[in-house]
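Only one chain comes next, encoded as structure tokens, the form predicted alone.
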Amino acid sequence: MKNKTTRDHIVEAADQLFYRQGFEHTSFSDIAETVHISRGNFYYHFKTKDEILDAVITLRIANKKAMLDQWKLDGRQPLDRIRSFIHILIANRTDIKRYGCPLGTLSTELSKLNHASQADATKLFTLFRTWLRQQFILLGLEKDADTFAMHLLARSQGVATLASAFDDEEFINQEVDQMYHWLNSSIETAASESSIHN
């Protein structure tokens, strides 16, 4: 693994600050202070906040791709991999309760700002949508694969939003259990219908 450069540290700090404070409310000074560098050193790497935003989105996409690749290695079956996606709500529940979902909050903020990078932020959702659809196809649910993928994305975003709004960690646990139940029953129903038609 390569040693992290000053630029890497700036982007990682910006990533966290954009999540916790929002893109609009994070200043160059906030990021420079977090990384413990001078403003001059900061400007050597990034001239504008939009440049940092692009780098943050690129980092998030790379991190999510690595996570999906790891889920593929860890999960022997597509069902296990989908469950890993659902479990991310539990794994990140403390941050989600406090700040919401990093994907959803950034995409929503950039949409409100009518920011040029909003389409790039949406690529994170597309990444998960495509990956989930592929898992459902591997489960033999090709006809409804995209519908199921979008349902899980929508439900996870709703859970994150409401858990943050109501400051309710137990709500996340309950909803995750229901999502597991929905997943199992959907697969059982599809398998039953398939056996009827065959």
Second form
2 protein chains.
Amino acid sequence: MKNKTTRDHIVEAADQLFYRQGFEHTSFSDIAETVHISRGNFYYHFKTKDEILDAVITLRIANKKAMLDQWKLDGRQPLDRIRSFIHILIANRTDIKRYGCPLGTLSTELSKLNHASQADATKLFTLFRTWLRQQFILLGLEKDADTFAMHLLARSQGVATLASAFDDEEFINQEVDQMYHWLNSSIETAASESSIHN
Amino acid sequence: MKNKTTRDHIVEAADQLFYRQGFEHTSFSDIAETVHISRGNFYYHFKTKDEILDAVITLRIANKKAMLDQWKLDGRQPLDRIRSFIHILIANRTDIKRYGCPLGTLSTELSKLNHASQADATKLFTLFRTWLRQQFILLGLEKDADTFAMHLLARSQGVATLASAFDDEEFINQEVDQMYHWLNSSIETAASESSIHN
DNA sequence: AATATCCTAGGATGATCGTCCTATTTTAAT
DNA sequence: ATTAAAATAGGACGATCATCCTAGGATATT
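With the form predicted alone already on screen, would you show the form predicted together with the DNA?
Full complex below, order starting with the chain above.
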């Protein structure tokens, strides 16, 4: 494991601050203070705020990719991997309750700012969408794979938003249970439909 | 219908701008330009930006209440009223695709800003939550009324966020259809369970 | 040890923002 | 018609922001 560079520290601090305070509401000074670095030093590593944003998005994509890859290395099967995705809401429930979903809130904010990097933020969604779709395909649900993927993304998103608005952690548990049930019944339905046609 | 005052024009312009650009990203000048009013005149009507925000939230609550009341005046029954709620996603799909959900995006932004009015923004959610719960109770689903209400809120929220992120209007149609089905089957399930116990 | 490159610090700049103040015009009441 | 109040205009202020610049210190290569 390489030693972290100043640049790494900046990006990680910005990542957290953008998540907790939002991109626009986070200033250079905020990040500099967090990293214990002078504002001037900043400019050496990042010429503009947009460059930091790009770096943060790149970092987030890399982190999420690494997480998905790790699940595969752990030997989890497709169904279990989808369950792991749903379980993210539980694992991160404290942060989600406080700050919402890191994907959705950034995407929404950049959309309102009409920011050039909004397309990059959407790539984070696309990463999960493509990955979820692939898992459903591996389960033999090719026909509805993308629909299922988008459905799960949307529900996770909604749960995060409302859990944050109502400051309600129990709601996350409720909805996660329902999503597990939905997953089981979707697979059963598809399996019985398939057996009918065979 | 009373003539609109300058104050009304300001609040309506702010309402739209906060929705499209976000609260923080909208400046006094932005609103003043939209209303064709000098920045100075502004201060006469609203001493602080937070006052405008409060007025906007109050307006939104009033508008939504009026909408719900109208449905009742139209003679719609509880089941149909819930369908009308789901249908909002279709009716406002163009705006939702572009700017997301007006409730969720404001609530999320104020949460990140740690803004004092965040609790008021949540009242908008609570308005729908309470109303939906009441409709489910009228349908005889007392036990799960609040769970159902929150479930519908969350799904609408998620649909809006992803439709905006992926700029995908068709996804809204897909999910709305699924929500209609979910509504029917939830009612059927509850009815059959009730008949078992009787 | 010399030197070039990397890294850091902190102030300067111009723009924008929310807020405030004061002067002028319009409207309403007597 | 006179006068008090409401409404409007536009500039001023202090703070904050992203960005830029310059000077000095650290590090590495030779």
